[in-house]
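Only one chain is shown below, in structure tokens, and it's the form predicted on its own.
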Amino acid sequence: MKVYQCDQCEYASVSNKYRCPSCGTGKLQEQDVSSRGTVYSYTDIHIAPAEFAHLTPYTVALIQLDESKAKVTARTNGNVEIGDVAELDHIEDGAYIYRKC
């Protein structure tokens, strides 16, 4: 998984930006890290926007990556709890789909 880490502060993100949105001066450097992480938070979606209504009910989780300070917002293909270990299963229409390990 690609992560973008600021060369001036500890900011990290899975999306690239022209400059660091945290310190405003650093450049983001691309790094390859493991997609494995821990469920930091989650919510179950029962009423979704029209474009995702066919997926309901589903779970959206915030995954803290093991090898980076970046967190990933992902849909999970099953129930998860805070503290569960999860791993990227696949990317679907630009969305990260994680599964519980």
Contents of the next structure:
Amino acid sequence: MKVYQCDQCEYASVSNKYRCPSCGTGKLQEQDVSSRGTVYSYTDIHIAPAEFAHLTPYTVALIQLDESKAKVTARTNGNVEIGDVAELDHIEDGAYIYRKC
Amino acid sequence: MTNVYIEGIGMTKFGKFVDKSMKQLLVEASIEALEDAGNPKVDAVFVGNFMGGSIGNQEILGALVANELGLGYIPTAKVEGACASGGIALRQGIMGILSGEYDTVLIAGVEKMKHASTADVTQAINAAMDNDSNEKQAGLTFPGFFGVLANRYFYETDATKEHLAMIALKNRENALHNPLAQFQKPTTIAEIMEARIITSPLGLFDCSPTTDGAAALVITRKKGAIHIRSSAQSSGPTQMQDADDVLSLPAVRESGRLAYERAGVGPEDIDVVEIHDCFSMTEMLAIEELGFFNKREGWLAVEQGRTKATGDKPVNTSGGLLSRGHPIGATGVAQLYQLVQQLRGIAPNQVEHARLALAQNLGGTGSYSTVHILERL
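What would the structure be for the form predicted together with the partner chain, rather than the form predicted on its own?
Below is the entire complex, every chain and molecule, led by the chain shown above.
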């Protein structure tokens, strides 16, 4: 899993930015970290826009990564609860698909 | 202090109007606002609108208004900021007057959504997410974002789904007295709790509806009874995964802080509030971010009835987005319509002796927020 870590402060994100939005001065550096993390929160989506309607109901979770301050939004294959340990199963059409460990 | 005043207000009924065009709704609200203001000369028009192009195939809304009303060859613009389009349109008008360029500006907001299918509207609304992100591709939706926040809020506090239901019920009860509101059928906590789930834990009553409608304001530098004491706008993270604290909406907090600072007042001074309750959970977070209640304690205030029209901090006396309705581009303008009525002493759910009022309008998943503080002189 690629994350972007500020070289001046604690900020980290899964998406790159021109400058660190937290300290305003640092540059974000690409890092490779484990995809493993903990479910920070989630929702089970029953009504979706046309492009995802065929997947309903599906679960979208916010994962707090173990090796970074960054969180990642992922779809999970199956239900999850806050505190569940999960890891990346595969990437599908640009989406991270996580599964419970 | 802005030294800009609201001279006139207008608003259509909110609901389903398949036989009226977007232009007709815009013109109806604008004429009412102009008549209320005594038909002053208008120097510019700003229209708040989000999906007129994508689901209505209609743009050039500013020029349409100027032309239909015969306002002359004045400058106009449409302003887009997702659900904050109306609040940002108002702010652009205020900035235009403050710059010295205009004396009097017509602000209008409009949306027509009821003619399109739910899937098409949801798809169009999703244009306010970052298309170029793994988050959008994961299938996150707007209701989904607030569902994720709600589950975390329940995890960190003693709040439950019933507290969200109390917010939805309060706003429905307020709407029952508002003749322009979309929903005027009474409901109960039980009905709200048992309604079908849209995105857990949010059910049908926790989500604002699709709505047709328009609202308008005439603002001017000429001193009047309703003073716009301050205007502020902020941006926030465009992705949930970039939030520092998921239970915080930084754009709301920062726009509130700036608005209080510029007005020289604090949350304790505000008598009546219109907040962007696109979801019941959004109202919960906004009452905390605007400083009315401590962080992670908004649910206690809700439980104690403090945000009811009869409470010490009345929130959404119009019925809010949840029950007055949410014609996206009109919402930020409709909030001011209700607050001006409050300050004039003629509002549905009138708050006694209201002098200071605050409106907060949100766009995207916390991407934009405007706050306006009004004062009755």
